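Starting off, we have a lone chain in the form predicted on its own, written out as structure tokens.
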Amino acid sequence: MPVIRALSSVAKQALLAPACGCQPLTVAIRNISFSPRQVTSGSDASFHSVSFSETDHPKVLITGGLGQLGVGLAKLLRKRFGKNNVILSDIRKPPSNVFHSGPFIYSDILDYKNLREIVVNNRITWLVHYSALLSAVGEANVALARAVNITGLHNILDIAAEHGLRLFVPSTIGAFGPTSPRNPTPDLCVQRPRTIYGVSKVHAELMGEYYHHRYGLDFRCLRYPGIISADSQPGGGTTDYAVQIFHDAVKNGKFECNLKPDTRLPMMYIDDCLRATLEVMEAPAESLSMRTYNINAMSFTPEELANEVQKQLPDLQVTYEIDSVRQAIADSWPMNFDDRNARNDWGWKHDYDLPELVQTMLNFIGSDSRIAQAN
């Protein structure tokens, strides 16, 4: 690991230095840029981003920026902090509208040197790490998911700690397993996920909190429920049926769901999700009683969602063809999130419930003509 290589190099230099006038090894280690801070306990420490001044706008890097959330978050942050202060990155070629909307850069999270150069050259102070393979895709390619979701995270953690960044890494309902309490699921409980995606998210939560307590890294994490947005296509997640139904309803009036009609899962409209991410990043460190929070907005089943859509589009035909892999994943996930800590600590409050979600999605996708015909 880069941190170990750095410490080894310092140790070697100290051992080879002349005996006279040389500093103790512990002093040499404290002089390198990545420095484990000496703290008596987590509650006594004051953690912050050493590069970030409250009077300046942060300089933000978003990895995996072409996924479901990256483009939307960049738009929100650029409106708040300025267009040039938010850099989107990915390994894919961006569409022209994204490329021209603000700074974009190629970044491979598995390339430690490349990632480190981007942070240094652009004087990054906030890092939002969205790069990950989702649940169903990860199960189809475990080796790749392990590399991207775990090895990539290690690179991110080392660079964030070395350069004093404020780091956000999302977690998910997938971080829980069949032995977790499901209705509701509290912030702290048994977590034994059975997907590589879930395992990697638990790993991210624990590693981030370890770096926070051990090295003073300003790590912040939200467990997202299923996220629903109209301006991106489903990306291989178990909750993606709740996005696909709107596209299919508008396109042809038919939808085939791959989960059972009574499968209840926590969900959230993307605007709430992005706002929550900004709010927890801006929250004063002293207001955070923990570093990983549940956030929630609503909880519904495919049948309940379909019924709400059919209030606007009565001709929508819904059938069910159960995907055994996705159903097994969903059955191991929470039915509802307990997010009282987020609401109490930093004032989290959602705006969208199910009726508002459905109306917003149908309006955004452009279903006015089908609604008019139905009426």
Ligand SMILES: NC(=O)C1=CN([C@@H]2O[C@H](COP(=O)(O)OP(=O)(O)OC[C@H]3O[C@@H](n4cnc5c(N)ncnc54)[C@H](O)[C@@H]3O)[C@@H](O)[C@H]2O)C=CC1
The other form holds:
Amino acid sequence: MPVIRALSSVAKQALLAPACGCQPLTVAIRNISFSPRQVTSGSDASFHSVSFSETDHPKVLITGGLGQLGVGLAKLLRKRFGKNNVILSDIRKPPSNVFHSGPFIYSDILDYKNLREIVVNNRITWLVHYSALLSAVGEANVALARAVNITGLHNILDIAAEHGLRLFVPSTIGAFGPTSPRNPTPDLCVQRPRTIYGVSKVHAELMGEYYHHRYGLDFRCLRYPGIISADSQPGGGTTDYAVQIFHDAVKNGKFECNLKPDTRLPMMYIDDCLRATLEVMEAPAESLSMRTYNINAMSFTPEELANEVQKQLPDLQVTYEIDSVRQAIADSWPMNFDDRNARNDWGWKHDYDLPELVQTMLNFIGSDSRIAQAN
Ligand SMILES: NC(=O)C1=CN([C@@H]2O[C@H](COP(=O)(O)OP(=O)(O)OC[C@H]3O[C@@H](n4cnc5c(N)ncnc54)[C@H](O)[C@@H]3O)[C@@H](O)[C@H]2O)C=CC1
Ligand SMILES: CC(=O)[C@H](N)C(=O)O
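I would like to compare: after the form predicted on its own, may I see the structure of the form predicted together with the named molecule?
Complete assembly follows, chain above in first position.
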């Protein structure tokens, strides 16, 4: 009998051991009983019992923080949690205003040990994982997109699970494909995207939810629509036209659009997106009936956006020169996003519709270019 018990215990361990074949590690964090990646021998198990109390501020690390969204998120989180409690990281050199606005650190998400060192040395408790290659640049470099978006995510998941972090990973409207219902697209439906970006984001959603159920990882994920911002540039996506139109309208009075005039896509102003991210991170776990939510604000076509901009700048001329790669991607994405679950579960509510978005963007870019001209 002892032999059978021993064998069954070995079998149980084998079943519970993660795919990497490493030894499971018992840690003293809520719900987490197995580490998905081996922690080197001699690691201090008591470290894992150090977790932030609900009354403390979280200590946040943002990966890929120098893209369109990271700097704005750092600003919002620093206002709430204090400047030194939010660390921006990236593999690029920060501009001097960003470097001087709060902690910045080099971090390549493909370097697992470096990432772990940062998390340990800075006693990180929340990880916002923004590093990614977006839809259009991903199609231009599939191997790199696969490495950053999939291999990089594996590093992030393992580190977050091992150190009991609350992990936010954004997904996207791009996680849906031509066989998904497109108008509207619900949270749960067929997801067969045709871009490496979309495939990697479905993988992230599923892996995060799996780690949540298997290891107790506090994984939270929002599917963002196309995000529109005035003071940061998009990183090579399909929805980038909706940012560029404002800059070109103010500077040149002309805009050449790379999508067809009737291509309808869900969109959101950056302030709504960043606030949603903070709100879902702060939401009590009991309020989350799911771990991956659609969020939305508005849906429009290039023609509708141009018409709204022309209400303020009537001389704007818009022409269309279609980029076939981006158009094919856009034609496979949701036209309207159903975000009822986010609204019901944790009270998501957007502030900006199309008229407010256009007014805000033009005010911001207009005043910026007036300042530049005066200098
Ligand atoms: N901007 C948007 O419209 C939307 C963004 N998202 C998601 O939000 C997140 C942030 O998006 P953006 O700021 O727009 O992206 P972005 O493309 O502007 O920035 C991504 C950042 O990742 C960094 N990066 C690349 N390889 C890296 C590596 N090996 N290690 C560390 N960092 C690396 C880049 O240097 C870049 O600064 C992404 O995951 C994206 O998929 C989702 C939907 C819409
Ligand atoms: C919607 C996104 O995920 C991004 N802006 C892209 O167009 O790739």
